[in-house]
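Below you'll find only one chain, the form predicted alone, shown as structure tokens.
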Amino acid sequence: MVNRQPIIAVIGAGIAGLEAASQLAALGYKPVLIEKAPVVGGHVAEWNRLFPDMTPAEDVLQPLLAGTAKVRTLLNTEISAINRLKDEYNLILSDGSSLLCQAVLFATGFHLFDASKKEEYGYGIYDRVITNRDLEQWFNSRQDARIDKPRAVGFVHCVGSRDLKAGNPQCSKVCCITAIKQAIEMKEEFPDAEIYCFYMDLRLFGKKYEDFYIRAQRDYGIHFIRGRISEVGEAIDNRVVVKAEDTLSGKPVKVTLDLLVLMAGIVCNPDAQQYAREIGVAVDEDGFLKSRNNLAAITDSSRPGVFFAGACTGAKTVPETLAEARSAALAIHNYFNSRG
């Protein structure tokens, strides 16, 4: 336990910010969580269940909320500017106040790619084309007139990921496994529905991910079609007509769906990029914040006193995000100890 109590600004109160703040508080520091939304929890707070074990998102969030119950948390608060001083950082907040801190932790998370930019898929054009976020909201609320006992549902992987034209050549890492999770959930909700996943190739590298995929085929009868969709249209009854080529069989595929779900990819939070520029932190070629070392110092920036946790440096799973948050807290602890 340190004798002094340096103040650390933790920007973002998603699971990375919450976990890091909890660890920093336990180490004797004074973290201040700054969150632009009216609630904490970030994207995970919007999810219903988490892959690959179908764990309720609430089960992950509750311990994090308990760990930060005594941490100063500023909701509905944006950062108007960050000024770098000699050994400190001064944050000008949207309410006109300022926060002087001795370290800054970026836990700014990610944004989902705007699927309407991929006009060929029909999001915002055809009523029954939705995104992974829209579907997740339905799992939580059961309120979406577009989802009404569908007989056929399709999922499109890599929408805005691995796509030079979309400006995001990187893999979003969790789209494949999220599609499988949501496909299984839809099959559970509508057992008689035919479920299709259209993919380029499946990237399933996490623990139990491959088992999850096998279960989707074996136990739920979900159809996996390798090949990009070439055309999306709307039938006279407002159903969605999808044309693709099955590159494994070499045959064209045409299916009519009641619902088409686009797996929007992950891009860096533009707020993080703005803050980084203001204090001289590098942004990488992929648009995410640039770590000092991608192997041994992923949570360190090139600027003393500035650290990263979670998806601000690239797409991450929940376990990776939590692990990085703990690592970042320890890196901050070591940073202060090294200064004496």
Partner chain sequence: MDFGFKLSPSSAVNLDTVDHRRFDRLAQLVPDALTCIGCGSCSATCTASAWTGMSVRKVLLGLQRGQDAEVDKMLSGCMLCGKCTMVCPRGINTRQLILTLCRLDKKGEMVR
Second form
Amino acid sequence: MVNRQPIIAVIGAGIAGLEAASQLAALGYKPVLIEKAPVVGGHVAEWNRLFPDMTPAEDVLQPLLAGTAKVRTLLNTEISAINRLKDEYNLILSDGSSLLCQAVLFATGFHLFDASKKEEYGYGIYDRVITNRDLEQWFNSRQDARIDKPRAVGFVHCVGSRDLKAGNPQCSKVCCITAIKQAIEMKEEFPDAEIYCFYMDLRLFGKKYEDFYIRAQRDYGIHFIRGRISEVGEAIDNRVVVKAEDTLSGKPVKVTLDLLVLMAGIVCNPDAQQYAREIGVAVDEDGFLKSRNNLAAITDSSRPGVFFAGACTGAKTVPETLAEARSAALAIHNYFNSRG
Amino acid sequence: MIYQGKQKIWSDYQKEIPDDHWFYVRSCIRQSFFPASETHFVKIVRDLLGKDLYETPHHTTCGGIAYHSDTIPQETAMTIVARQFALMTEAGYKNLVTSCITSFGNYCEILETWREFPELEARIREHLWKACRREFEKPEYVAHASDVIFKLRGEIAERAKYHLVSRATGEPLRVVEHIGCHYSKMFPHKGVGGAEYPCVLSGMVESWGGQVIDYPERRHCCGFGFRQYLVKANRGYSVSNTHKKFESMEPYHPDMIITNCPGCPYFLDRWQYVIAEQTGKTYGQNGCGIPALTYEELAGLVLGYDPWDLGLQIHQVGPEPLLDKIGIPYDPNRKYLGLNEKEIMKPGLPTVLKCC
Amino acid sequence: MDFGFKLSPSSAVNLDTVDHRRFDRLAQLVPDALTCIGCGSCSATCTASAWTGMSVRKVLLGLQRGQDAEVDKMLSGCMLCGKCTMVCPRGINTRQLILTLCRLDKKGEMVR
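Could you please show the structure of the form predicted in complex with the partner chain, as a counterpart to the form predicted alone just displayed?
Below: every chain and molecule of the assembly, starting with the one above.
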């Protein structure tokens, strides 16, 4: 007989945590969602529309919220310490209470790379330099003085991704397609604007991504320039002047833009690294949490009773994250079943 | 421009600059390019502000210019530098201050190289001993002389006779700052403010009342580029780089340029003449150029030293429009007098660039 | 005055000032021209490339970088054999593209 009583601490109520909690609840377990922020939904809740079908982020979140409506959810709650007991884990929470649980699921997600670290791009210094997140917030709020009927917009791919010097050699995987999505949205918004994407490689691996790219080229006339922006300066009218090499023609190019959007990459949530150390699971060389096996057991940690879902082990798309969350729920189910 | 953003970066690149007791090494080329700059550095720091600044006539070039011009190997430059360290050790100092940016870069590069490859340091110690029977301790701090003036900028401001403000309008002067490549591009943490937004010079300008201009080609090379100038066949590249900078700063109508490198003020100054001859274009007002000064010259002007004693007549671009703007008095008849008011002839004037 | 050296012309492309009217007109007439991914299959298989420098990839890029003279020189090397059309992974009708381009002047006006 399966023990359906165990409590499972799900750290993080982004889409990975919500989906996993929803599945665990459906399987009859008692998941507890622990979320640092005052709301659930994580990064997806901050996004406006999602690639490649321009699905409103809301549409992804709604079923997850419905599925976790009855799940105990602790908002504004941080984890002060994690104690490892024999077969259990005791989480000391920021409100002073503690939570004894029989399994822990890391759904801690990612942090966007701090774009101001790439000093040459001048984020936080030049008025017209924003990030992918800033732009997404503008799609939601329509309030940002920096976006004022731009006639020329640039997107810089790989900001803090594939960048050894910035301490993040990984490909962040979702930025190429996000840049194309945002470029299309900007062209729809400002049809007369010239839109440039400065890329190193275009990594359009997912379902329908290449179609999306072809549409960006043919239907929206977005200019793709293979070359990384090396330097941004501010012109006298507050526009930004960017320098890159068009590596396909082997010539330096210069262009003046009304808006430059930095596609900030994905790095591991530093909280996750801290919790991992306390609970005794490994952090991989790339800074993300280390799975027991990257091919066959991505949701398993090296420690019994500790599981992973979503971007805590590396950059993931929405469908990958959701599939992994379900997979993690099943792995937890099997874990308790095997213990009888 | 978000000024707070720059302040945040500056706070990330704080550099420890000792308060006092410096061993000063001069530059080989600055003494002929700007003969009064180093003298006035000593006057300001030692005589006016009463700091302990020591220099020895036994010091030589650091070898940096030859190293960067591909004429000597790095081990030779290292041995020369080791000798300078020996002179400093013998004099009982631990804080090295260099006049030249390339020297500063050379010293930093060598110390970093020794840190990574201690066996190389051991070999250089052996070379030095064999060559001149000297031994040395490495400096505790290496600062560029502009770091020292940056550190003392407040004290200079307190004693300022003039401010970088237009006498006619009361508006701050618009100042272009230009940092030498070897100051912080190799080691951003060794420069005040880092490499992308250095504040060593902008800090002085702001303390003394001016307004710093940030223009698109601010970070671009002054045009010296060592072999882009030193090899005559490449000299067109040198002047083209300078031209690019002037075209970029032109819309801001800068009143002056301040620099901290031997090469930068030289090329930002002299190439204005060549550009004017070749294109007919000048970048200052009424056919004049934009004065390009060293930080010592600027500190000297602020403190009220005589412009001709500061050597401003040595520049190609006439400083008079700048002096008039600030309201600094000068005697035109003394401009080209030599030491002890001796007549030493006047230079010919260019045809296009108006020089006074 | 002759200094023995002079200002060097810059090879940098200033996208603010590049005249891309010819490319824009081409893109109207042959929208697939926009979908080139610069893979180089066309140039690799081109019968004329090795001798004349013809490259459909470079023609499309050159039009967007203000290199009209180079573009016209390349086009004059084309023999319209159609091998590039066969290999293009994006299915661009390169023969149609080249023929259309030959009819457009620098301003994108149809002149032939």
